[in-house]
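Just the one chain here, the form predicted alone, laid out as structure tokens.
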Amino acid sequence: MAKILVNSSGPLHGEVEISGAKNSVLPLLAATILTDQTCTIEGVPDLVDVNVMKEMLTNYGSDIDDREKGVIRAAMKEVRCCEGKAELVQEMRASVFTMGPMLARHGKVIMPMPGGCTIGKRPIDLHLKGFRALGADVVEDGENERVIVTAPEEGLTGDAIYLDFPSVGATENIMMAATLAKGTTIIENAAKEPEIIDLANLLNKMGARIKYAGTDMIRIEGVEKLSGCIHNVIPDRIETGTFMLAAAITRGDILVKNALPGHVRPIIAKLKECNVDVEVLPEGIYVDARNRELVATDIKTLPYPGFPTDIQSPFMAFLTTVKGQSIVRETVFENRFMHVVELNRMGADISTENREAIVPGGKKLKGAKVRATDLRAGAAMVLAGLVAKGTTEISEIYHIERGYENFVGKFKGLGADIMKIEQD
């Protein structure tokens, strides 16, 4: 099982170039189903994720191309099947965004229970919610663990949507679904994030007809049909904030480019609460934290516009080596603090009520075995290490190859003591 080892680093400088972004490369993908023409996606970041659903839209009857790197061209001519395959679906949640898309085209989906990080319930009931609202029949089979969707035989209709909460994946699933829903679909109290603009923004080069992505309230009128089209993917604004916070936690100074600054608005002015030098410059992001005495600040995570909350672990491990107490309130995931004991292993002394963590700033970290208990809290117990007195040993680090491209790598290029062991 393989495994990275972090020793203390001391400062990282030098620059570093942002990968595409995860969470937005994976609906993209699953909206290549929606046309039998080829689509084009560019600046694909090399992630397991991104085999996941590759392997996903194969099983559907789409014909892959990944011979370029970076680039994936993708061309579903006819549906072969519309069951998603368990072991894929287990494997990766964000295999439920292939619903909306096979749904519209095909007319039917068969979805088992999807997998992914152990962050809390996400339950995809807003995902259906929205396929009903659009006339489609939805057979919860608890027996088998996998849900049932069909469309009427006359297709989908458009249909007024409100979400009881923002969210991401049901918005781009209804999103998806109501392309080629007859009449028009609004989805009211809808997310904002730049990954639901980046997917807006795919389907309109397709054909489709999307206003006001990024608002509250989005419209789709509906179309016929959909083309093949060029696009490329936005930068990981997720990616950005852990680098920045790489510079910020060693103390160094690192440029971080090809990451647009108004999607990490929220870490940027965290960070210089926290008394770390951010200046965003035409080549990139620029983060300085050397000869500066570092402050505690206290975060609290929102659905975009606010702070983040996969950015949470990382910002955590970064507050127990600044000076004085911080509080982090998590409000997106009910269990995002399974991090806390394994920065405690390292002397981080965090205490955690509910969804509130008290963290002690100052504390001198010391290398230990920990997990990657998710994707994020894996990127955490890098940054942690980069600090950390000794060498910290970090399993379970799928989880991080599903997020973070050539991660030890880009690390290594800033000078961090880092690498990757195979062990039996």
Ligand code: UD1
The other form holds:
Amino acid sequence: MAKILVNSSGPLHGEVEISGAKNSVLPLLAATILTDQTCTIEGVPDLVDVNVMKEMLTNYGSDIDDREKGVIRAAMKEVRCCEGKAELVQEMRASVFTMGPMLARHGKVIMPMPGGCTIGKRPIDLHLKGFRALGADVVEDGENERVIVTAPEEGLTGDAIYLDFPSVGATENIMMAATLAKGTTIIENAAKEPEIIDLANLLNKMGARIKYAGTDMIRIEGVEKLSGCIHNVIPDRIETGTFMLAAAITRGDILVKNALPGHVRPIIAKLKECNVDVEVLPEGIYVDARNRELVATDIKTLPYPGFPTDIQSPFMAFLTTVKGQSIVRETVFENRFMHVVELNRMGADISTENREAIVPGGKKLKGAKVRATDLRAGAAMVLAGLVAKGTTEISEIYHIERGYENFVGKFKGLGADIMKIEQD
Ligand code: UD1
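Can you switch from the form predicted alone and show the form predicted in complex with the named molecule instead?
Now the full complex is given, and it begins with the chain already shown.
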């Protein structure tokens, strides 16, 4: 099993280039199902999750050309199969983003649900609610651990859909399904993440008629057919935040290039509250934490434009090192404090109760054997390892490779003492 070793590295310094957004590219690739023409997606990051999505598409019948670095050309001339592969869905929850486009294009999709009671534990009820509202028949086949969704013979029909929570995935799935439905669909309490706007832009280039993406009420006029297009993925705002925090936690200075400041406003605001200097320059976001006394602040995760849940764990790693106590509240996911146990192994002394973590601050972390319990928790472990005394050994790093392109290489480029090792 591969591991990452990080040694105490001193202040990081230099420039880092942000890759295309993982959370954008996955739904963008899923959207290529909606046409029989070729879609070219540019600025594609080299990630395990992208490979899983490519396999997912190939399984349905797509021809994928990825010979050019960072570019994927996908063309599904005809649908060969409408059932998602269980092992791919198990590997990546975002596989369910193919349901909406498959339903719209083919009229039927069968999606395996990993782990039996997954619908309960990590629900897709809002996605299904949307499909039902568009007229689809949804059968939750518990015995075979799968969901079967079928459009009526005359096709899907637009309707108004209210989301009980502004789910990113449900908004994207319903938006894609509605592009080819008859009439108008309105998604109320829609998610407003930049990735939703990126997807709407791609779909509109393909000929869809989507308005007001990025607000909480998206309007989709169904069209008969969609065509191919060329589209460039937006920069990854979570990777951007991660490298901003790398400057902050190591008390270094980093210019984060190819970043969109408008997408990371809460991270900029919170770093400034901690007394980190953040400047938006024409060439990128410059973060300077050298020779400053950094102080605690409280964090509450929220749907966009609130503080992103995906930056909660990296920010918590940083907060363990500043002066004073911080409170971190997680409101988006029920159980997203798994990294606390790992940070505590390094001496963080964080306590949790329900959805709240109390971070004492001012800790001198020490190297330990820790796990990347999920993708972002893995990033948090690397950040903590950069300032911990001695060596931090991070296992289960496949989580990190799912969502960060060339993570170790980019940190090395900033002066970090970090390496990936293969171990039996
Ligand atoms: C996306 C992101 C993920 C991010 C999350 C929240 C991708 C590939 N992943 O995940 O990195 O952490 O947004 O910003 O874009 N929920 C329901 N029913 C549903 C769907 C969701 O109850 O049908 C709940 C979830 O359990 C969770 C909350 O809604 O508590 C947010 O989930 P959602 O916004 O759907 O996240 P994802 O789209 O899965």
